[in-house]
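The chain below stands alone, shown as structure tokens; this is the form predicted alone.
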Amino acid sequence: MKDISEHDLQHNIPLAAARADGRRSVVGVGSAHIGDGQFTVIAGPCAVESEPQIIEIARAVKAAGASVLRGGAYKPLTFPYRSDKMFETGEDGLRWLRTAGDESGLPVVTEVTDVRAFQQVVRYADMIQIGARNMQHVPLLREAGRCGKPVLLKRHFGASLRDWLGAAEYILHEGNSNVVLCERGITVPHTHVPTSRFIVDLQVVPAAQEFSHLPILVDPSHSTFRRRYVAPVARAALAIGADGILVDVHPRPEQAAVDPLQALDYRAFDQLMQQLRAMAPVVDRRVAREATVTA
């Protein structure tokens, strides 16, 4: 593995590299602003399952204080098989997500997995997510650079910070300056649980802030893959200086179509938001939006 060098900063990632004046980028996503010093919470289901479901979730996460709604209409799963319990909703899911965003007043972010579906996703989303598996899918990165929407770029579980910033550079090079990084866990030869897939690399947050001006989020749901670890890692992300988090929320997590082991239910998410708001002043931070309505 190669460290980031001065040559990289000047010649390989000059657009992603930290600015000489120390100024950091702020990325607007609808009414939300990521990187402005506040802690932004993006929340919603891993997969959009139905219109009533995503509308209900949108209302609940907004009531708890989330700033952006997330939900996957297209889901690149580990295995190719789908069933009545594990499925993706495609363009129907995109429409439902858009309806939920408009009804709740929350901007929406969703993943694009195929260059051929890019323009379809752009029509519905306020922010485009490039998932970990596609972090180095160059045609997809270039399309993201030309799409006119802010991009959430997840780190591949085997990528160094240098690789990750190189992927961001492709998007920036195509003219899109609105890129947000998202740490979602890395693979290591040993873990604390035999079935654990990823380890959260919290050190990458200050490292990314040292070498780049781009905002950085942490995904405590996918990176831990364990519901009981989500809140502690979310609090750690706030303490270490991340610009926000991306959290899976589902009304009945054990029945979720995708990743049922990691989603928080409404009560757990509301408790997490209360913890973050109580903790934020201690580390001289503020959660981006307080709860304003009751679910």
Ligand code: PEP
Contents of the next structure:
Amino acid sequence: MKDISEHDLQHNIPLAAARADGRRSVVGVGSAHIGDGQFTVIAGPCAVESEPQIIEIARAVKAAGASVLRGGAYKPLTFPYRSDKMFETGEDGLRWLRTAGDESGLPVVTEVTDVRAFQQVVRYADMIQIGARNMQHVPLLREAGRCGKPVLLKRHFGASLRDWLGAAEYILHEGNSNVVLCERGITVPHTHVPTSRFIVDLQVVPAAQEFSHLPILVDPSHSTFRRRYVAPVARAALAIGADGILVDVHPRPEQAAVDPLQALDYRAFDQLMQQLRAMAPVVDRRVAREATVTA
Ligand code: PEP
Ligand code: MN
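What about the form predicted together with this ligand, after the form predicted alone?
After this comes the whole thing, all chains and molecules, with the earlier chain placed first.
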């Protein structure tokens, strides 16, 4: 039995459902076009920590070939405690991210965690991220549907594809047709151990493409939680046909304010980009941006 029925496609997710003519959506984020057939790389720190840090990271990821800069100013952390080491930068962080985006020429994506901060985030971001924990936060989805910016909708770690497309439908239903899905790992009984905090559901990529016209990315950082698994899963995402990836990059990963175990340093990110560019033609793809040749 299919978990997504004909009835669902016609009545519950008519806007997210695959079109009769097979036409897929392309979502423009500044100069990036997610879903246009090329492989789009979104990269940056888990958290925006300071203005010089995000400006430096923007330059580095752009030089390596990223198309969009990521960075969280509002973080839905697993535990409530904040410290000198683990902090959120809020509106300052949004401003720094915007500056880094303008300076590097990369569009920026950042997460919104609260309807009360929605308009503030919209003022600074080119794309709004709704995180895994908020995937079914209906008031947030409705705001996202009315915000006029493209939306990156992460999959909750317990959600079926049906639930996930239902959440996307809320955004589409409010009139925003620019929605990008992002698989970021799911929880099963044998996860939350060092070898797998989550299971990356790669099969959901072709499944989402079968049932929906929306582009789909894979986040190999938050799903694996361990840096040594990031590049293998990123390569698998390209091989399985994802429209791109969302990767944590930090100049000194072990010192990252949030998620220090998973970020790639510049060298590792650059190496990953080279591998993706070498692999892409084998699966009839192209990485969206070339590396900028530097001295
Ligand atoms: C993130 O991208 O920074 C993040 C918190 O991801 P997720 O919602 O997938 O946990
Ligand atoms: Mn993170």
